[in-house]
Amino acid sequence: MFLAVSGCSREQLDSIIMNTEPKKQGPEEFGGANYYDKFFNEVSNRSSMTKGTSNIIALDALPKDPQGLTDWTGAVVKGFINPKSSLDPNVVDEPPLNLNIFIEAKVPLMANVLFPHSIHTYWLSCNNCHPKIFIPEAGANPISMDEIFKGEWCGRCHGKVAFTFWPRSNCTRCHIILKGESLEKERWR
């Protein structure tokens, strides 16, 4: 849909938005474990269709996050766009990787993180992050929020090209598993 609307007038775009029901992808397409379903539903339901929030007509046609910015993940999940894995037309697209990583938050009152590879592998191949940014081995990445805020780890993209850290409501985009509900042995106790 994204490519189809580029070059449309605002009236044509409004007609497309109001009369098009995009193909929704369900969590079963990417796996269905407990927290992944919870995460998928959160991602799917947090965006809204709000017109008039962007000066770029094509972006105005995409779902918005609670701050009124384009919700790129919501756009993929709700079927508005279907990103290609490469600009090279000869590269074969691979499906999103259904692998969720539990990351325990070091602060006792902060919810733990569920890192969904699927949301990230819509846009990136594995070698964008592994092994340059993250060593693909449990416990090998001593991630801290201070370092993320300084542009390391997740901060290589977040705060720059992916959603920002603020407002505080953005914390719950990653920190979604309450302490004690992780189905993992937690060290904070």
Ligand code: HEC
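Numbering follows the first chain given and starts at 1. If you superpose the two forms and keep the largest set of C-alpha atoms that fall within 1.5 Å, you have the rigid core. Fair warning: this is a prediction, and the values are worked out from it, not measured in the lab. First, how it differs from the form predicted together with the ligand.
- Relative to the superposed core, residue 106 undergoes a C-alpha shift smaller than 2 Å between these two forms.
- A displacement of less than 2 angstroms separates the C-alpha positions of residue 95 between these two forms, with the rigid core held in common.
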Given for the second form:
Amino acid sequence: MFLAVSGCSREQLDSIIMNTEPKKQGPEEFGGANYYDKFFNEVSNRSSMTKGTSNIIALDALPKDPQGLTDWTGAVVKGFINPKSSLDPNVVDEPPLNLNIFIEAKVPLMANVLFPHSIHTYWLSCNNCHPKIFIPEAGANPISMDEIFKGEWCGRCHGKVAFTFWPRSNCTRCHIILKGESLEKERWR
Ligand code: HEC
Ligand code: HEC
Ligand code: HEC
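Mind sharing the form predicted together with the ligand? What's above is the form predicted alone.
Time for the whole complex; same chain goes first.
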């Protein structure tokens, strides 16, 4: 769609946006487990169709996050985009890996973190993260928020090319499991 609309006026683009009913990718495309229902509802509810926050007009057509930047996860799960993994038409898309990692935030009150392999492996391959950034073993990496803010661990991408830490409503995109819900962590797998 975006190749097709490049070069139109803002009015034409607006009318395309208003009249496009995106095809949602339901949780079933990503495994259908409870966590995915919850995750997809969360990310869908959180994104909004704010306009004019970027000087790239074509990005107005995509959902925005609380900071006003393009919400790429929302764009995928709401069906606005469905990128191919390769320009080569013979390459078959690998399905995303459905593996959620529960990471406890080691302070009271701060909600725990859920790392979804699904949306990451939708864009990235295993060796973008393993083994250089993360040893592929739950709990094996001494991750801390301090180091993330300094650009280590998740901060290798988040805060740079993936969604950033502020405003505070962005914290809960990673810190999604309230401490009180953590006993049911199997539910989030
Ligand atoms: C990209 C994902 C991500 C985002 C966004 C994020 N965090 Fe974290 N946070 C983590 C991970 C992973 C940990 C590691 C859990 C641990 O070992 O404590 C963590 C840990 C923490 C901890 C526990 C203590 C520590 O230093 O490890 C606090 C407090 C915290 N984060 C606060 C915040 C606040 C406040 C924000 C928003 C400004 C935020 N986080 C945004 C991923 C994230
Ligand atoms: C964006 C980064 C990223 C990508 C890409 C990624 N992983 Fe991971 N992976 C992680 C993190 C973070 C953990 C948890 C590490 C921790 O808890 O300390 C993890 C953990 C794992 C684990 C350990 C699970 C367990 O229960 O011990 C396996 C296995 C794994 N990944 C396989 C893969 C495979 C296979 C791919 C590609 C299809 C992949 N990962 C892509 C970040 C990534
Ligand atoms: C190699 C790059 C990379 C690393 C490392 C990485 N992420 Fe991400 N993450 C992304 C990209 C790209 C997206 C898609 C959304 C975007 O672009 O903002 C994403 C999306 C997410 C989402 C989906 C929710 C949403 O609202 O978009 C969560 C949750 C998340 N990351 C948590 C983490 C946590 C926790 C870590 C560290 C344990 C981490 N990520 C490490 C690249 C990365």
